[in-house]
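Take a look at this one chain, the form predicted alone, written out in structure tokens.
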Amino acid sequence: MAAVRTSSEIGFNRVAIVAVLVVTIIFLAPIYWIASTAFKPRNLATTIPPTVVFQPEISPFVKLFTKRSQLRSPPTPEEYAAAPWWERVVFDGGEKIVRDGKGQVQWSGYPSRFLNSLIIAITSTVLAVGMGTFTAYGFSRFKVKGEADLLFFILSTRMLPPVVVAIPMFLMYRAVGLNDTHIGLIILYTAFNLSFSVWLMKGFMDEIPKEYEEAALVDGYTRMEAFFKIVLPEAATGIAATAVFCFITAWNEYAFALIMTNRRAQTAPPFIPSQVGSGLPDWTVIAAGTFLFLLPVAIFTFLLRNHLLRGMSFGAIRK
């Protein structure tokens, strides 16, 4: 029989729904603003009052991926007609795409920076989560001398703002030749994420009943086989949740990427603000770079959303 709700309960539910909608709109407003600015013409990006209805265009993305300069004189009709459609949209904005002596288009540094972000964030996440899972399993299943002190030491590495050690790290990296290298940033991000990974994974490991492994050991499994065939599948939710948080941290990191890299291993965050264009800042290009930069994290989080929901409520498993 359906439960009968009182008028006060119905009113409370409606107020709660309205509150959730308001909070959702507040959180989504910046994302909408970035996405809409990425498709706006440059002259509508900073209008007051803001322009909400406009004809979307992709010229900011063309500018983002190419080098360009200010037009000193309008292109001739022959040049305009011979140009591909994506170059005409740049002409229409008063700029031109830079070409080399052979007439080849000069691409901007954004694609390589975006690729650097992917390589560094994915590799450091895999390493941090992998090492964190093994470490957490050890602390959870075995008696470790000085366990509490060791766990506190691991946790203490998160108490210091990372940027505080930026200068010493820069000097150390320069001495050993790790400045502006992929491996340098991977080591750095892995080290910063490892403590978080250990502590989060230990909570998940503690939840997995030891009886599962003991039964596997009785059946003839080795400790390693029991870990890979019994523990890891049970810890998949925790691994996915930890991976999302580690990936977001490495993906968004700005300070070390700005200080430790210059060109070869530079990631997208310090590069995007440099795309201010010629003359006045071209906010549409910056918004286009930011919009594309948001997509991998959004896709990764969406794919693991079911694990994330479970990860947020860990502690509910009963032995």
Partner chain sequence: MATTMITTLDRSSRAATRGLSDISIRNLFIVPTVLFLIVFNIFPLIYSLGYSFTDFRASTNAPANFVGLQNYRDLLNDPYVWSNFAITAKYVIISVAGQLLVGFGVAMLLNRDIPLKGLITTLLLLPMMLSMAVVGLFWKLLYDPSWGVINYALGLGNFEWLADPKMALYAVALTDIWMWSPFVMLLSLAGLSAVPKHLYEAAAIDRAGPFYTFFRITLPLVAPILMIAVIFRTMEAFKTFDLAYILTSQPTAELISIRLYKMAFQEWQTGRSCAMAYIVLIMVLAITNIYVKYLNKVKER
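Just the form predicted alone so far, so send over the form predicted together with the partner chain.
No partner chains or extra molecules come along with it, only the chain itself.
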């Protein structure tokens, strides 16, 4: 800060560095804990004192994806020898993978929920960002009557608690048969993210100099050609950032998914907690499901780090 550094200032700096490290460790500990539980054998997940050092196992993930039943008696040596490695892992845990009449492995509910999450999040993101980009350009470049009011209206739709919107949506969806369908959730998430994408994209569009298009118009481009050939490439970074934000929101959404879906189109967020249920939950399996579910978001956070501030504040604060 000051041009001349006193020794006490340097000392304070050292204290601050240590404090920052401590804070970072405290903040990351819960995430580390869920990730490490996902690789623990079941009997080490709930020990006192907590197990920190252990031989990592893949068994929670095998269990996550398959249907299993408790073994009454240990498997016969032939059975054990004939089983592939991933079935042995489950045998070792005192469980057996359930097969159907044809000898096919029965999948658990998780893979289809994960797939639902992917389908719904990706489709709604494409729609929201696509429409949002056009609308943002419209607001950014042309005079619109009552622009401030319209933008407020667009934003306010996102500010409502999801449950408030969900009650009438549930009744309407029930009337037209959209409950528990992929399309139903995709429409909801698109509507939810569209407002955000318009606000964010408008900020990015405002930053692209108007002169670029004007030059293109003078060169004989139509307005449409100028938009697609000049503006869109310039806005690519903004579009990518907006898309990742929309994806994360749709991916993480819980309340609508809880209310609107129960099986066929259910996404992972309402599904994973429902697995805790009664009795003694197998936390290693829940942790494995959570870990896989959090992974895409963690990766995107790193990709997005330079745009985070802007996205989280609806474009109010720029870097």
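Just so we're on the same page, rigid core means the largest C-alpha set that superposes within 1.5 Å between forms. Numbering follows the first chain given and starts at 1. Since we're looking at a predicted model, the values are computed, not measured.
Asker: Align both forms on the core first, then report whether I31 has a C-alpha shift of 2 Å or more between these two forms.
Answerer: Yes, the C-alpha moves 2 Å or more.
Asker: Look at G177 and decide if its Cα position differs by 2 Å or more between these two forms after superposing on the rigid core.
Answerer: It does not reach a 2 Å shift.
Asker: D219: after superposing the rigid core, is there a C-alpha shift of 2 Å or more between these two forms?
Answerer: After core superposition, the displacement of the D219 C-alpha between these two forms stays below 2 Å, so no.
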